[in-house]
Amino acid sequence: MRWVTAVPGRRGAFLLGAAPLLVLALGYVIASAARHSGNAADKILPLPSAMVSAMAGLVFEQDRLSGQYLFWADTLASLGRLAAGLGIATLSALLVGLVLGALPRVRATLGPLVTAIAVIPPIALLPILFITFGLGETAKVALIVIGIAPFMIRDLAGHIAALPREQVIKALTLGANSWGVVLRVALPQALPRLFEGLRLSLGPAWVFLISAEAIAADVGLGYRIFLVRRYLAMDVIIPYVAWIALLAVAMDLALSRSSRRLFGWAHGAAR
């Protein structure tokens, strides 16, 4: 058996994937214990017990000022903003990308504009968004949309434009018009690609969300991380970062499984 052909089963893949995480966790515990053996007040690498104690107050105890359970309030606020941004960006990518990819004249007209927007660093637009939309939810959602929608549009349009020309000719021969080709030929093959583009956009979307929350928010995962950093509260920051990673992984798995279930034909043998 060769390394390039050795495909692990589900159990083997799970064990292989879990091994680096366990090594990382073990390494952290050892490093944390070593630092605390020399300085019991060390805040850089808090012990797991300290993180559990700090998070228990945020998860299970109501805040005296707001009456909220801060951890869950932060999570719901961030997920709401993220869902709105991803939803708008996905719908925009589907509509605009479909038209750009399927209609050459539209692609020639609007393609350069989409490219120009895509190469602008979204974080650079954050002051403009706050000035235009204020410090409320609109600016935060807009940053996510502007940050990921152009990439998704370009990716989807390129995928559709690269479809075999024979498919278009056959559809036209069978009596379809231009919009019939868009809806019957391009759209079904665009949807699996849209799911993949959304999966690839999850990481940048989280970056833009945390950046916006760090600058102008009073609740959210990013807000809480940047609020407690001034106190060197690593016992809160590390669990919050781990929670964000867990949420991102769960979203990625959900999108992957949904794509395979809805569009199994597009995944072939990998299904």
The other form holds:
Amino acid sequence: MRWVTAVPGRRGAFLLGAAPLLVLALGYVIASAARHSGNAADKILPLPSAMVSAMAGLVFEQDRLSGQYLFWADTLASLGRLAAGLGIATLSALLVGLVLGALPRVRATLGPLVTAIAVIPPIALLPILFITFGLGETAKVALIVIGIAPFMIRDLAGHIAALPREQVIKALTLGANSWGVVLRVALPQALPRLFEGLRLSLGPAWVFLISAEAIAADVGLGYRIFLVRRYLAMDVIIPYVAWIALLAVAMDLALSRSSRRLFGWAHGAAR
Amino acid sequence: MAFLALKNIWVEYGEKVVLERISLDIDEGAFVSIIGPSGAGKSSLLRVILGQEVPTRGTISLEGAALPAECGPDRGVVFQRYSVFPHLTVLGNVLLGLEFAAAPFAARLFGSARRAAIAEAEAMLESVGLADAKDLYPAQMSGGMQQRLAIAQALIKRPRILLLDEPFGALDPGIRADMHGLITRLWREHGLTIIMVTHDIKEAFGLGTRVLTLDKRRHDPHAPHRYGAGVVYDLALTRKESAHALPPIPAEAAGITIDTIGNN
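Given the form predicted on its own above, produce the structure of the same protein in the form predicted in complex with the partner chain.
Complete assembly follows, chain above in first position.
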């Protein structure tokens, strides 16, 4: 068996995938134990038990100041901002990307503008957003939208523009007008690509969310991480980062599952 | 008056002349095969007739009325590839033409109109032999089945003219013979006027009632782009019965569209 042709089975792939994660966890525990044997008060690599007790306070106990369960309040706030940002970005990507891809005149008019916006580093715009929208939720959502929408628009427009010319011609010979081509030819073929673009944008969206929360927020996962950093509270930071990773993986999985379910035709004949 | 008349058509891309002085009269019910070397402008001519491309000079008229230079339902087309929509089922692909016509804004049909359209589409699928495949997606079908679907999809609009751009070029020989039988039968049943571009000379002579050969009449070795291609041979095939590639002609269809008078 050659390395390039040896494909693991379902079980094998699961075990192979789990192994590095287990090694990482085990390595951490060993390193943590080693540090604690030298200094029982070590804060840099907290023991799992320390993380559990620190998190229990945030998850199960009300904060004395605000009366909130901080972990859940943070999660809800961050997911709300993320959902708003992703939703607005996805909707605008669908609308703008569709007309940009399907209508050459619109592409000639707006294409350079979208490209110009896309090359600006979004974080550089954050001060402008804070000045314009204040320090509230709007600026944070706007950062996510500005950060990912141009990429999604360009990706979708490129995909639509690259649809075989024959499809458009064929639709016209079937009696379609431009609207009909957009509605029945371009739009349905744009949707699976939109899901794909959204999946790829999840990573950047989280980056912009955490950045915005780190700079100006009073609740949120990113806010909490940067707040407790002052106390070297690795026993909170590490579980929070793991929780963010878990949320991101769950979102990615949900998107890929629903794309397969909704657009079976786009995922090969294995339906 | 000719059914489809091309008068002095020129197609130029900048300096490059692709087609020059194409004048043709095509009779209703003709099956015209266009052959010629690669780059001789066969597909350009087809695109001009389709309305996808505007000729640099010249006019095209259908029954005396000038044809608009845009694609419309009066001219159906089947390309070698990408003729069917990957996101629609077989039935959906055929329904699409009926939906565009009946619902200009929603481009969808509902209720009894939809049931009537489905019945019509299913009858069309039956006639191209895809009745059992109506719920499949194109990616699940062979190349031959996809071309059957592309033909059914075009014919549901009852086009006056059906344009075929190397429709069977990507198929293997056995399937190709089946498709030849199918297109001949549909041509007779629907009284179609067909213009087919092909690389396969045997196919051109086997199917056509008239064979056009495009090639450059003149050639300047220092400026090969200066002269375009024209029609160098225009052959009327009057004895279709002897063509061995054809299936037997059904008794009731015989004589309807067989060209016995010469088409040019």
